[in-house]
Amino acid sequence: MKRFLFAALLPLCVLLLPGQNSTVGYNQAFRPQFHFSPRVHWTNDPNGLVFFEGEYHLFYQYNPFGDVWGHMSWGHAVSRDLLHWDELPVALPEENGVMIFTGSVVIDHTNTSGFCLGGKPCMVAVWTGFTAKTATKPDLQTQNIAYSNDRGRTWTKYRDNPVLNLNLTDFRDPKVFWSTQAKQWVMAVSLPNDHKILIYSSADLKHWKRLSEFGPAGATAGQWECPELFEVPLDGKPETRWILKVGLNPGAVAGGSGEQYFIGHFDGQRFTDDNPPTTTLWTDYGKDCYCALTFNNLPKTNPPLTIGWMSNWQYARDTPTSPFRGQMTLPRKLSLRTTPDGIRLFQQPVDALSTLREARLEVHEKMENTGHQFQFSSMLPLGTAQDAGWKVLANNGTYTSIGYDKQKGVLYVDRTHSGNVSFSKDFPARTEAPLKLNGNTLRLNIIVDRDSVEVFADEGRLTITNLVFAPAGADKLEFYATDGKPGVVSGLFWKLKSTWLTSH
């Protein structure tokens, strides 16, 4: 979780809880309609993603006092389908000069912590506490815990916090899970400036023992943040690999913040990378998918599910949205598949997205009145065309291009003409991902939600996630091709219903 101090601190007595401002709706020009965003104010990293008693819990970095970074606390929302979210009061507020930075939540099924009541499981949050520097002391980041016995509605901070303190300015973002190999809790936590992930274990979530470290490896041009260590089935079989995911800010593939992943093995104590240390694999090639975390405590039959923050620290405080700023990506299901390039991470939108579809339409080369919230799936035989793709949210010179450059061998999303791009010099951009086409055909699944475009190529082998801020009249879909003739183009189109305006 990147630290910025933009605004003067306000007294905590003016804490505004979600729902107190009932006049704020969810139909502003750039308000996403099926991605989570808070009713008002600032959000960044998702935190504490966990499934418990039929509810998906999304905690998130939240400023209860304004729409820029500050007063970091944990907001809280719950859902039963990962699309319809109920925003609840602030779960963990900034208190006594300690902000609540990024972390995770586990379900303590056997009361290893001693916090659970009545013989029932309880929720335990593990988070980084940030204490700002004084005249005599530098900034301090420590690991802390809190617990809840009422499904996350109220929380008690542990009286003996912090539970892990290295007396460091940068030491953050603990992701905790139960390791069946070690038969203990395991924490992956970042030393951002050293480009290292430390791995700890604990029997009770209170006392932590250092086991190992990983890094430096891969991309190291910025700080390492938001680590994740989780197991994924390989090729749909019982065989698995472990993924260590690491946020990088700045220095990501598209500039600013982004995330890389390592594929390997975890024996309960140490993660071993299967690839050389110089190998860099990116989770997303766009500019706007950061600090993605997976859900703890999912049913064993479920694939791993992840949600990321849809923004970039280069311009997050300047995006033209109101009365909120910041939102989450679509929840995505993850898998590992063997490809000609090796084992790679695949991502797909959650299946529940199909429940928002309205009537299916076939599209060949052009469509009008698309609106600003839709899903579009296309098969694009390139033929002899050297550059071909689709313009979405198009009209009168405004458009976002999603296409393939055959000479460079890249999938790209170009938002330099997407509408309002002037609020930051870093926003207008063409983001690219190297892609070897199968049979000279580009397969795309494109999801647009008012201020965002998420592209899943070749069944999710590559993803590109970008914010866009198009004018209201930009509601056309257009095919284009240059320097050659493509094959017959086809696609399927669905408008998508708002989750704010439909019943749960």
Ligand code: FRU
Second form
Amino acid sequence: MKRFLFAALLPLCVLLLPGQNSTVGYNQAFRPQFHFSPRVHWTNDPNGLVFFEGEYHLFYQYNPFGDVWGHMSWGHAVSRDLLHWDELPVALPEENGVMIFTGSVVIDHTNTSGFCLGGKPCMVAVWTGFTAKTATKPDLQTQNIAYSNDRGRTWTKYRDNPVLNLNLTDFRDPKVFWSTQAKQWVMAVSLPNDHKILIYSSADLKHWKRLSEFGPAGATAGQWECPELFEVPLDGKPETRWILKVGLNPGAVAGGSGEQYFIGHFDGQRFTDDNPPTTTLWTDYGKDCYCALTFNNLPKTNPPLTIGWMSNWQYARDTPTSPFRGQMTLPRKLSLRTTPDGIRLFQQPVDALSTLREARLEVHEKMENTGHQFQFSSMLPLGTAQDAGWKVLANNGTYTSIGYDKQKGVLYVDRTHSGNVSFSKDFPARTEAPLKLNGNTLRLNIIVDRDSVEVFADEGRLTITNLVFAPAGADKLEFYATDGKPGVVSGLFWKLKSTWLTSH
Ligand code: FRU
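Since the one above is the form predicted alone, can you give the form predicted in complex with ligand FRU too?
After this comes the whole thing, all chains and molecules, with the earlier chain placed first.
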């Protein structure tokens, strides 16, 4: 019966599968124009980010059969500039009742795995296999591997999977990298309900030895997911610190899913936090940046680069987009800087974004016809104003405001009037980030891409990432200030070109 159903549905599935011949384009009202989203269907976390032979690979949690979570597989797209993406066929499909959950990809340069052919490096994916419970067995999550000898175009799952099985219902999201300290592969993987990250090592990616654990620490209100362990230069010098980043769902700073990070040292065995376990640092203060991953195998001179999933588990299945659901943040450069509060993670959009700029304009207090794809940077001396900022995507009572509240000492993005907010009670929100102003001046870099607003404040010291669904005519930009007189605002504005139109 099952087989029959499958045969009957197959032609339909083939029609719906993403591919070069699909007639669905990338020009829908709420389709981001320079952020990645799959042509059709559902995505959540980015997976397996890796740079290899000139290509940036973005794998991602993907449902090949629909626009809500299910049948989790790894979708795949490649780019040469992190902005123009080509979607390729599904890399790792759900198979034999095992879904492919989040994980990472490494480049095996010296064939430690024995999977690489012809004396050349190969790609090895490490992911969580999820087997749903049956009448007699509970859900099972294990770590598994697959390899590719053709630049990620085709993959073979290892015949002796799983490579790591603790017989647990929650044990997931392996982030693997080559540790120069340990001269081994290292894996950070989550025990979500224990609020622990386990660290393993391996010589061949097949046999894993437990080294240490980290946690609980920081925020523990929800499950810990999507760990990331990576090294970042400090203050632009050769000196570095290690970041252990952990997704939290629910209970994050803006409600629902969000991410925290710990700053410390990693000696190849153990991560030690430089701060007391009571310190909680958030990577982003918006509602829509989750499970960010950094690229493996970047050239040594590159800063770490990260991409996150731009949604929130509170309402991810209800966002009003079609025929896709889910998208990625802009790729961001990461750095660490010493601030009066201590060492902090800074994020900036990748440099390549400037290649999408159209004519440069001076920012004015009121601008019309901004369109829905633009970037602007502004200097806003608060003066005596108690509250001041920008309304973007504005028209007739619709707007998203990005401003500073002096009394609370917070930067905020308020999307309660941003357009369609009614699809979930958790969507309308004012998200806030504590920010001490430098010289009473608010410095913002704001990027709007049809259904999203990304705010980088003070050279990236704080970010706020939020989805918004504004109506077509909402394309004004307006400065506002209340209870006092602000100084003269200045800044630059650019419309940004679509990356889909130029490549498809
Ligand atoms: C995080 C997450 C991961 C899991 C994946 C499943 O968003 O829950 O922990 O691997 O999504 O799609």
